[in-house]
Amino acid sequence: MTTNTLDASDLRDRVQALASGAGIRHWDLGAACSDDCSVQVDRGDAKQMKAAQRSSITVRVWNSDGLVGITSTTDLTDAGLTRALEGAYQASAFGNPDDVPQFSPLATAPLPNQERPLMPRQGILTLLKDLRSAEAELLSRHPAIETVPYNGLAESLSTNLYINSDGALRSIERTQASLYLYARAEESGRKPRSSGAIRMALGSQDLDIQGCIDEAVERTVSHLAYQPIETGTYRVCFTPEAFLSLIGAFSSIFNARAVLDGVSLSSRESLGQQLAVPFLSLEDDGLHPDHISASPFDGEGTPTQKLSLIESGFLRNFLHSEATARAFGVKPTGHAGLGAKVSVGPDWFVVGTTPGRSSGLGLDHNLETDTFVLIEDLSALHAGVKSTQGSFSLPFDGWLVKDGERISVEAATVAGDIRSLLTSILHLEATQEVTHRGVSPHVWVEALSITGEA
């Protein structure tokens, strides 16, 4: 069954009437399903055309003791709901009496409106052809750009569902579309520098493609006149695409889920504390219009929301899900993932200013007649933070600046303690910028230890 011809109706009363001659009463469900289509190419070879259709369904069932099981199926057809169904019943026999999920309150709630038309999409020789004329504009614009190795073109058409036995009936189709080039550049008797830029929209034909050829270029050749930088301590301003990268590593400060598993730098009496300097604003916003692939509810069914992490510089809630929100005596959030165990997780992280304050330093004082490292992009992120002890250590693509000379830094590292970071900003510039992570300014932080190649 493809995207197109899943009905959230249908699927619902095939599923309540397969239940109810189980002797099913209380279950749940998560389907998504999609239709995509990939392109990548090689000095303007078609290196992969992929198309595919998929489906998946997470079902769930309690048992007359309370207890919930989990299954999984791709099988859409009345025969395999029966198997899922059936299977998940078995499995609530050894359910977790200690964790017990629940529908979410909200279920059922209002959805928020959200403006998304669908887009027509191209289809994969379109797709082609553009990435082509992408890559072949990319290696022209500099002698020293020799490949793209990693590039691709996507467009996609999903839908997502909930469905519950207590009558929550959740349906959000989408288009979705991205473009990513990464190039690499290489002089004689110079060491190969890489970088790239990535576009996202709701279709592929509103993809800045120029935009993202602009971008690699600069960002690729801004780095072959890299010099090695001395290890010490500098003043560091991250790029938005930087600090949220470091901020979404750190997200078990706001995931409820990681504070009740003991598995945050926060607890539950971290709320209303500070965490960071008080012109410091933090927001996960879901329903952001930049925000691609934005959806109005979680995988529990509960609507997506604003919700303040940081404000003032004090950290004022916490990501949730049902099970979480029960235990803290609050209400989800709408962060939940359906699962063997419910997840939580931020949606679109947006950084910014708190009203009515200065944003640290501010105009009076121009940062950038000082020296200081200008970090553009961190790596490593799965492996140099420590997110329950808050240090990290990341390898990073970047500058140093000094007197208003930008040098790319040849190799090196940036190291530091996220709560130390967060109490050390000096500034938020006024701009904010959106990227594919999130809405953030440059953020100037005082001071961070700089490891440069032995």
The other form holds:
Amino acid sequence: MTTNTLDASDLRDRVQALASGAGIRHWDLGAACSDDCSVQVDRGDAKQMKAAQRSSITVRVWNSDGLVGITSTTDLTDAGLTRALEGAYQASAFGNPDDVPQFSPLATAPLPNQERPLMPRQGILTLLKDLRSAEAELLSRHPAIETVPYNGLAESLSTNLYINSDGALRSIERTQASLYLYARAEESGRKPRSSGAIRMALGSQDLDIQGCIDEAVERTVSHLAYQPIETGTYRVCFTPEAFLSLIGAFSSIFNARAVLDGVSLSSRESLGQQLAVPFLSLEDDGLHPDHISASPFDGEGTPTQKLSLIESGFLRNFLHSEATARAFGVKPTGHAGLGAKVSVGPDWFVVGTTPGRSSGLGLDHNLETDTFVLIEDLSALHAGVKSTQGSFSLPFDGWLVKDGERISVEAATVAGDIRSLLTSILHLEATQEVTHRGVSPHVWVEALSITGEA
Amino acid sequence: MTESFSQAWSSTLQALLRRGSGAGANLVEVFLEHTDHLGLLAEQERITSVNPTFARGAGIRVFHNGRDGFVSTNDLSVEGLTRALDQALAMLDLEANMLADHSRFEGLGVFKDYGLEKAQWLQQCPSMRDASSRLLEGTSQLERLGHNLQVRRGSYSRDWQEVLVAASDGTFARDIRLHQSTGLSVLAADGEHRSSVGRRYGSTDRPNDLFTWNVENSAAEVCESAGTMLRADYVEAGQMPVVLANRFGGVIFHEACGHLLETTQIERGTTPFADRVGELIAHPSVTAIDEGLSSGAFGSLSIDDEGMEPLRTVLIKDGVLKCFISDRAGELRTGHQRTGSGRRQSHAFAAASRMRNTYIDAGEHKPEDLIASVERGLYCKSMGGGSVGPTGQFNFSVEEGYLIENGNLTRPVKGATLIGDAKEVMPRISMCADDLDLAAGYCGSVSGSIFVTVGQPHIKVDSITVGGR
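Target state, the form predicted in complex with the partner chain; input state, the form predicted alone:
Below is the whole assembly, all chains and molecules, this chain first.
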């Protein structure tokens, strides 16, 4: 097994020497390296086995006018670093004087403690054995399941660095593993159906393989008996996964960069205004113990933190980089990338009921007898979400639930407006579920347009 | 500037291929890559982002008894490449043994250098300053021509790539590729009304393309669309006939059928067309082609990422399925001959059978004939992205739509998503116009994001599900 590593001190010293030689006094960088391997199988055979050793660096430099330029490369030799510094210096001539990023004032602040042990990697042949076994069990569980066309088992070891010329040096080493199983089932004379499950863990030996198989089987089989749904307006319940993917697609609502750029539904004045029903709260918690990819610092070296975004229905905070925080007169929140124009993004959404508040309803997707549509998963968010307009029109997998009986929906779309949706939430169920996207309960919404083929 | 790949790599590559073959591999392939990327963004009157990136790497793939192992690395030293090869061999229970019989590897063939005449392309591309000026000209034109514009953006992307492909079947070829793309987009807002519209243009192998770009026409098109859609109503949902415009309308064939004609889908068992070559799978008015040859088109290439020259592949002729899009693994595992379609985003991906320039061929009707034939339906003038799932269910969004009432275009409508099943929709493409045109796009799939062209003339689909409100 290979181990691809980055020596943070060595990299800092080399860049410092090369920058000094080029007359560059103010610089920072983000670097990453990883060692990954993954397997896919097809009806017992190894379909593809992959491994990768990746290294990359992004360097920013400030020129004598205080403007910033950037260059990225995978070439970490001295020649590559020299070229990157020269490229960044050249690009700095085009830096935006209206929006100059600086070092984060928190780039040397203490980091939060993360108890994330590095888990031993098992190697590709063990992964192959485990995935073969998982596929075989999945195929044996129901006669209609003929293939598992999308499957994969992967493990990785990665290192991420942030270094700047003022002495900041951040480093994090992580291990991560993932498993996905998407089965395809077909019954005679009927259309094929597909569904699946995903699991993540710090190490491949910790993956809940059995749980992933069980969930993939249950989901796939539950869609075999399908019917077209009539077009109309329905009461809707989103599974935690579906709700998190929808709110994630509209995360520009909480993004200070998007606010400053004029492409968010929010404005500076939105803070403190009601965005959702009073019993809804939303946090971004990049340090959540179930967030497998958690990092203690962002692309600018700012410590990661838990941040309240919606509290009792009111918009409380935006996600910030150093530059956007400066523009808003607040501290960076640890949500930045690294760039000439620094991007901002969420880490790990946690949706829940505001303490002390209640919807007053007792809706439960397992017990409700009135008709509703249970949306399990949303597709094509890249195409069907208009985040600057607030609208969405998305294909989904799910069920029409009538008198407690679930009938899989053949093919349908759900459409609406995110602002209307957030203010028409009927109820959040009590149980918060951990998914690979974040944490959320089942979320009930008053009425959404569903288009079907009936 | 990175040193170019040349025939001087021959001895290193031969040693690697001999090592892999000697270990018992059926085939060993080495893909080496240098890239040089420049991305620029203009917002309003400022350049707000300049992102140069350069990279290098290798992807080594070993086939053995129908299986394959793939390793990618950024380390192009002999030691790094040998380590990667040994790792790929070990995945297949093979072990390098220099004492073994090397007879299966007969040496590299004649070096084919497709990059010779392209050596100066990178230097001929617009400088940062030239590209910045053009983008600012674009955002300025948007300001001049648009109304209620809250955000004006222009973007430019230049992807230069040098590849060297060598395989134990003798393949030995080098190429240089150049893809450039420019785009303009706006967000228009007036009270609660909002519209966001963007257009992107792309070309291959034309270093001076940015200088010939008609900025004013592009800006006018974007502004007109944004103005029209600003107060558009949401489309009423239901089943209805649809007329799709040419150019990017071709995304329907790309998503609904094109992906299902890639041999990777046969390998996965996810295409309904696997055993239907020679059968009618579409309306007899449909002839569909995938090729990598159209001059300047975004999906064109001199060789694919497995070193093969691209073929013109007739996928469907008069509704009858003729051929699949195939790569090396596809030929090995499904028997469909390679079509020069083995493609990958970078060295970090193993090549897979992927579309290039894919389009429905021109028919005999006039576009207005198609609209006139619809009593009540939807005209899709501009399309957004889409996707297809493992059961052949596809979807794509409509950026700019109009109602068709009594054979005429009437009100603009927004928020439409078209969904359907490939097997059911292809026979419903009943009319094709004579105005075939192509549009550049990006396609993300098993071997990463690649440059493609979609295209079609105006076409009519007799009935499809239109998702809306």
